[in-house]
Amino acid sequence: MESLDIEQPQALIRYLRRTGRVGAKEQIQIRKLTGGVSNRTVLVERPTGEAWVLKQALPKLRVPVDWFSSPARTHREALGLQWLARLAPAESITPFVFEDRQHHLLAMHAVGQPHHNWKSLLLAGQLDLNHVRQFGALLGTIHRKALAFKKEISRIFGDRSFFESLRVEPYYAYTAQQIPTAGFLTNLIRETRRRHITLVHGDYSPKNILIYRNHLVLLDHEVIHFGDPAFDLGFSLTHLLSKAHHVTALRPALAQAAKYYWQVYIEVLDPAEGTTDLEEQVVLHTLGCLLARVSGRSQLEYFSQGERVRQREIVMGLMQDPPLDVPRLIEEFISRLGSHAYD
């Protein structure tokens, strides 16, 4: 099989023409997209005005420490795109175009312009509670609707190997090797492996949200699996709380936004069978992810060394006696941060 690197424009153009994805003489524009560590990603613009995003999974992620995962995860994302289009609110998932199993390649329609990345807006101090509401409703809707297809989804998305290689090992297992947590992370790994409840996105964060016409669009589904919904909540709350840590002027507002996000999620989820101890597990996953993002393989790039140290100290203190519910966790984390920034 001829190799293909989609970040080489001429090679990609030849491939698209040879496979009939575009016309033999069609003049297309190709632009490399940045920001991700696990894929080659490019924008393909056609003369008709149609635009695609092409993704090609990397076997070794672009991070400072060694981190490997099979590029076959591209095809898990393709499945995720097609299923999420059925489960998520309208226009919140980019439409699927095609996949190529030989080259581990996925194409989807590009989000229209102009759009904004939600992570970038938050780091710039721009917070809109309508976006927070949509963020909670989007995840709650996916988790709730997937429960109706539990048998089918558990079969299709039952393989959790990508969740293991992209989340459990680099976030929890690796961090446990670096930081003594008195069994906290080991117990969390064991518990989340035991829980098989609904469809879990696995990468639910502001980084993977684009805002187009004031509407949230969710990206990056390669970690999707049937498992523990508390992970999605802990992972996403970690991003809101870490930004509250970093963006000092927005700290009180982001703390309230985190509470609002949780409130909306629960209202939309309408807690059902298998979710009775959800909040307890969300607290634990939030603490685990808060620590992992300053001590694991994938550390938040916007933190200073002082912020990493401070977050580590706070979280390890909270792990000794975890708060009983999500609002109290948020309040305690923010209280321990105080009102200062850290160099």
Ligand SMILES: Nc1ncnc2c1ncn2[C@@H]1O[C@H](COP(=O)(O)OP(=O)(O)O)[C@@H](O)[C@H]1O
The other form holds:
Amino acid sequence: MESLDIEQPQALIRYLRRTGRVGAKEQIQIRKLTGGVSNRTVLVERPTGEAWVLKQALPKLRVPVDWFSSPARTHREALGLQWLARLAPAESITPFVFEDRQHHLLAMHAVGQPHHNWKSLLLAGQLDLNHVRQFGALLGTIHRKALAFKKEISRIFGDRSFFESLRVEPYYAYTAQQIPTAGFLTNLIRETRRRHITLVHGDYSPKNILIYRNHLVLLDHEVIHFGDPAFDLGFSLTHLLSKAHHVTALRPALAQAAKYYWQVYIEVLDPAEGTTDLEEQVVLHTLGCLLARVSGRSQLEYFSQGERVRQREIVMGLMQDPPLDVPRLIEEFISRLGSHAYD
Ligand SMILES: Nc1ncnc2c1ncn2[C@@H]1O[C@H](COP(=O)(O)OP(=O)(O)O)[C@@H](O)[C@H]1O
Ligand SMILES: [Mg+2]
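Previous: the form predicted alone; requested now: the form predicted together with this ligand:
The next block holds the full complex; its first chain is the one shown before.
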């Protein structure tokens, strides 16, 4: 089989023509998209006005430390794309176009222009509660609706090897080797592996949200699996709280936004069987991710060294006696940021 690198425009055009995905003489425009680290991502514009995004998983991620993961995860993302289109609110998932399992290639519709990356808006100090509400409702809807297809989803998404290699190891296991947490992280790993509850996105972050016509579109489904929904909450709350830490002008507003996000999520989830002890696990994942993003293999790039130290100390303190619910965790984290001796 001929190898293919979709970042080589001529090779990609030849491939798309040869496989009949586009016409033999069709003049298409190709542009590399940046922002991701684990895939080659390319925009293909057709003369018809139709536009696709092609993704091809990299065997070695584009991060400073060595980090490998099988490119077969493109197939997982393709399955995720198709299932999420059935589960998530209308227009929040980009329609699937085609998949090539030999070349680990996936094509989906491109989100129209103009659109904005939500992480960039937040870091620029632009917070809109309507986006926060949609962020909570989108996740709550996926988690709740997937419960109704538990049998099928557990079969299709039961393999957790990508979640293990892209999340459990680099976030929790590696951090546990670096930082003494008195068993906090190893217990969290054990409990997470025990939980098989619903469909979990695994990369639910503002970086993977585009805002188009004031509507959230979710991207990047390669870590999707059947597992512990509390992980998605802890992972995403960590993004909101770390931005509350970093963007000081927006700190009180982002703290409120984090509470609002949780409140909307819970209302939409309407806790059903299997999710009743969710909140305690969400607190633990939030603490685990808050620490992992300053001490694990995958650290938040916008933090200064001082911010890393401050977040590490505060979270290690909270791990000794974790707050009992999410709002209290948010309040404690924010209040300790304000009084930390580092300043
Ligand atoms: N369907 C799409 N429409 C428009 N832009 C997209 C689409 N998919 C990806 N992108 C752009 O490419 C970037 C990387 O894509 P992503 O799926 O997040 O890949 P990675 O796994 O490498 O993070 C996104 O942040 C976004 O800017
Ligand atoms: Mg991404």
